[in-house]
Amino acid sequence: MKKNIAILCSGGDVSGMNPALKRFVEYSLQNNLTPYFVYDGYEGLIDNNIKKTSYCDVAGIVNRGGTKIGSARSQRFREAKYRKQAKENLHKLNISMLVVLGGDGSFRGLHQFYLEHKIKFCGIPSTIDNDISGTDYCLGIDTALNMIKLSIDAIRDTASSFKRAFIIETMGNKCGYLALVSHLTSGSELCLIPEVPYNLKDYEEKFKHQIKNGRRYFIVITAEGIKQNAQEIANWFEDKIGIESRVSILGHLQRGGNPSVRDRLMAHEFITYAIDGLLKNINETIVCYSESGFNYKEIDAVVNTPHQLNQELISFISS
């Protein structure tokens, strides 16, 4: 008898989810599994929006951003009665394995779901914040960084033309990964992230001196979670440094875009490891990636361990 397996996307969408869905369907069928899509995340699990899928459902999606099956942040899934309903819906369809593309909040809900109902699962880190403990790479991060790169490069053109300071805000409420890597790879003049305390006064004399010696513009990369908003940083440049300033909040464009080659490849590998793990009865894990390759980590170790940004990267800010 064929085993049934389902996949859902939870939380913020990322480019790379559609390539993951394509690989999920193809690799499930290769392994004599019947694949199902759960539409709109845990909400779909509760509402029984679960449908059998096949090759034709994933044709032509590998190059598309977002997720074909939708995603959501489910408040209802926090309640035990709705988790029980989700379990019953899976049981009616004889679905015994679940793959979840999501971030920290999604995995916390999944952990509770397993403790209560013992549905076998494997999670795949999928968040552009890249803030999941235990993995160095989350699906979607490469595409997001490339979207930011394109934006910074374009903004630099107008900044240099008009002798302005541009404050560019990336996503990252608690984690400054996007801002930090974008700063290091764009040649910006200042990076402000939640992990590093700062005092703008420390930069005043330095920046004034640079203007006196011919600097025409500044590019500043900030994460949304710092103590001051982007407009306050812009006001500081005008009031204290004496240069006209503009703010560019990149917002949700960071989530979209044509998935990069790396995200397509990582999606392929994440899904392969997830399904292989489930078939080997590795039942309650997150697929993680580091320099040593892919590995499985128990979910309680992932969700209960605070994420820490790479200290070597942080050291480069002031070097």
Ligand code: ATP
Contents of the next structure:
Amino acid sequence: MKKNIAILCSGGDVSGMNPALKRFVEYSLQNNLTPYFVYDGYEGLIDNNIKKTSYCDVAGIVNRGGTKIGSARSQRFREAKYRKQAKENLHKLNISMLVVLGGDGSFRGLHQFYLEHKIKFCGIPSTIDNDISGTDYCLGIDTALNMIKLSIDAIRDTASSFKRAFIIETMGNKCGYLALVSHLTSGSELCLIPEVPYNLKDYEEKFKHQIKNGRRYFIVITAEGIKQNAQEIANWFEDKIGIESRVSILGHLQRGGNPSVRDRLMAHEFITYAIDGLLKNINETIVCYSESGFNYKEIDAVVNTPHQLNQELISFISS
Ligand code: ATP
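Return the structure block for the form predicted together with this ligand; the form predicted alone was the one displayed.
Let's see the whole complex now, leading with the same chain.
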């Protein structure tokens, strides 16, 4: 008998989810599985918003950001009675395997779901925070970094015309990955992230000296989770460095945009590994990626190990 497999997206959407959905449908059918979409994350699992899918549902989506099947944050899924309802919906449709695209919160929910109901699953790290322990890459990161790059390049054009400091805030409440990589790849003057304590006073003399020597503008990249907000940093530039300042909060544009080549390829590979793993009975795992390639990690270890930002990248901030 043909087996049924479902996929859902949970937590913040990322660019790369649509190419993943396309590969999911095509690779499931190639493997004689019947693919299902769960709409709107764990909410759809609870509400039985689960539909059989096929090639025509994924035509023309590979180049689109976001996710065709919707994503959600679900308060109800935190409660056991709704997780039981979710399991019953999967059972009614005879769905025995589940692929989840999401961040660490989504995996925590999935872990709980498995402990209670033993649904076979595979998780695919998908978050622009890149803050999941055990994997160097999360789907969506490359596109988000490219969106930020475009924004910083555009801001640099105007910053260099006027004598101004621009404070550009990226997403990243607890993890400064987006800000740090954007800093290193855009040649900004200062990067402030939650993982690295700072004191603005330490930069005062250096920046004043640079202005005296002809510097016309500053680009500063901050992650949203630092102790001061972007406007406070801008005020410091005006008060202490004596340069007019502007704030640019990139916000949700970082989540959108046409998926980059890297995210399309990663989506293809993540899904292939996820389905291969499930077919080989490698269950209850997250597909992780490191320099040595793809591997499967126990969800327990992934959700219970604190994430650490790459120390070498951090060391470049001050060098
Ligand atoms: P992002 O990194 O983009 O924020 P995320 O997956 O970390 O993505 P969260 O909002 O933290 O996003 O989690 C997504 C959903 O996972 C929650 O809305 C909730 O439904 C479920 N979830 C998170 N933690 C738990 C938990 N401990 N028990 C049950 N469900 C959970």
